[in-house]
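Single chain ahead, by itself, as structure tokens, in the form predicted on its own.
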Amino acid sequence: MRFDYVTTPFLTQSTSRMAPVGGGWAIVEALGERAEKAGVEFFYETTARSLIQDARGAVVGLRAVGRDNALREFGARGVVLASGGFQGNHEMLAQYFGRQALAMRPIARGGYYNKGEGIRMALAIGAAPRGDFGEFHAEPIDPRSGAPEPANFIFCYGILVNSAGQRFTDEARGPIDAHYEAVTRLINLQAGGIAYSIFDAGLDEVPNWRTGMRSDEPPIEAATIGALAEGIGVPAAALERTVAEYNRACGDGAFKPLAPDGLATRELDPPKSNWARRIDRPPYRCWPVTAANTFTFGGLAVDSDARVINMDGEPIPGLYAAGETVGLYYKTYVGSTSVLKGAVFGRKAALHDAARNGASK
């Protein structure tokens, strides 16, 4: 496999970006096609879902559930749970995230299979939870498309409203790769989770736009705010109040869309830290966002050596987690780090299991 840096949909970043050549996908073909060659066997259509115990307490198995909901167990002299989060499981979102849950969904499709049963049986015997349970790597993306990561990372050059036609945050705090998380979780905390990005024509005025918007969908647009109003089912009173008197708060510096340019509104709560332009040049666009999850934050406490670490801070012998099913964030999501956190995690879990079965590396 080879890592490399990527282009990106953002075109305001404070860091770069590197990734697998290929994506995920790569990952899985190259090394699924190697340990296929090395005789590792696969069951499909085979869920996991408990654990296996000896009378010391070391994992030695699991049961499963396959096609026709037969049961069947396997042992093992080890298990490494790489099963990722549970953004697919709407009663643990529900449990942790609370009535907003229903307004999420799995930014990729292979989302819906990340049902948290690895964290849950290994929290079944007593392993250690770890990272923010209350928050998961949130992306703005436009609800009405079918397309995987139909993501917006232009609505910093507009404005965000909800479905009460008001403002509700600052847009444009700063680089979009740094702030969008942020922006997003207080977009799932509008009245539906939803809120929407408005822009005029000035928006054609920033270079490669079309890259940072992912949809497949097109703008509603109209030729006044009232119809625009209209057009997304907000009150069209109070979309022109919030336009009115964001576009009196604006400035008239240069406008410099590839960098943070401090074009600031005065005296306006929400402010609008950069890229305050005013909305008054039709056609007006809008694209409705709402927040997908990426991944959750919340899973298991591991050793540096991937081992599950129980509640009394001792690793559980024979267990081990990798991936997304680790508990590694609070607050917010390091770029380009959760590819890695599996791949160097799965890493370590095969390294120390093959030492400890007496294998070579």
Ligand SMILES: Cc1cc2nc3c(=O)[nH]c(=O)nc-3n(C[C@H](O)[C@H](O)[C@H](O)COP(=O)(O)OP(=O)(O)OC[C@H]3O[C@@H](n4cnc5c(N)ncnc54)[C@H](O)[C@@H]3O)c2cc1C
The other form holds:
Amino acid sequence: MRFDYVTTPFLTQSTSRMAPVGGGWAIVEALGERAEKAGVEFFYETTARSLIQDARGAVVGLRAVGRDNALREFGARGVVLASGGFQGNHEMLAQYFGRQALAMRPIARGGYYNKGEGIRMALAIGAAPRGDFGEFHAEPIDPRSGAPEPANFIFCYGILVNSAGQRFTDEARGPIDAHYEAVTRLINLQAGGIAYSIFDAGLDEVPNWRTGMRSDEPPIEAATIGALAEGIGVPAAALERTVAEYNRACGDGAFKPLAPDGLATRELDPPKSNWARRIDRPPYRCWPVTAANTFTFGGLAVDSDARVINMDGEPIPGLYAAGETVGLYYKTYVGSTSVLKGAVFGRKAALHDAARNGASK
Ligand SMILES: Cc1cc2nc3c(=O)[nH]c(=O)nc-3n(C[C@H](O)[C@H](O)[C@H](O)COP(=O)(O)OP(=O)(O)OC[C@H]3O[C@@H](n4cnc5c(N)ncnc54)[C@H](O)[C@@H]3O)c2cc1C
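With the form predicted on its own in hand, show me what the form predicted together with the named molecule looks like.
Then the entire complex follows, led off by the chain already shown.
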């Protein structure tokens, strides 16, 4: 695998980012091929359900279920849980996030397969939970789109209103990569978990704005704010009032879209701290926005060898975890680290288990 600096959908960035060349798919292809060559056997359409322990408490295999609910057991000298988080399991999402869980969805289809089973089967034998079970990595997406990651990273150039037609947050606190998650969580807390990202013709003055708008759905467009409100189904009078108040609070400074420009509103609550320009040039455009759950934060406690730790702080012999199944994050996602969490702890688990079983590296 080669890692390099990559182009991102963020028009403003707080930091540069590295990623695998070819994306996550390239990792699966490269490591999958290598594993097959090494004689690893894959069991597709086989879902792990529970762990098997011996009399001393060591994990010595797992129970799984295949097609037609056929049960089967696998004996093993060690088990590495790498089955993701629980972003695809609404029962668990509701348990940890409450009623707003229904207003979020996995950011891409693969997320529906991550139902928290690995986390649950380890908790069931006494593993310690770790990571922020009440949080998830949130991304702002267009709910109309079925494309993978139909993200809206340009909302900071316009305003966001809820279904009552009211603003509820500072849309432009700073570089978009550093602030989109906090804003997306507030979107999730609005009625119905939805907001509307509104612009005027001035959006076209943002160079390459399409890079930051990954939805394949066209915006709802109208010649007046009232007609736009009707098009999106929010009260017209409320949206007209919100835009008028916002426009009155905007100044006339220079608009510099590719860095935080300090062009802030005056005496407006909530304020808009950057890129605050009047919305008064038709056509008016709107993309709906909801929160996507990229992955959940809650998972299992592991030590630096990726061994799963029990509630008493002791490693559970034979049990390891890697990737989203490991609980690590609290409050905010540290960008670009989730793939590495899989790669690092996966390798740590393999090295420790091989040494434990007397295998060479
Ligand atoms: C659109 C998108 C963009 C992203 N961008 C970035 C980024 O820029 N940088 C970054 O670091 N991260 C990013 N991430 C996050 C990162 O890709 C994932 O968090 C990471 O790949 C998770 O790896 P994992 O091995 O833990 O889980 P996964 O890759 O989700 O693999 C889990 C596997 O376990 C299988 N499984 C689930 N349950 C069971 C079971 N009971 N039995 C058997 N198998 C099971 C699933 O089918 C799946 O194949 C992004 C994610 C998405 C979706």
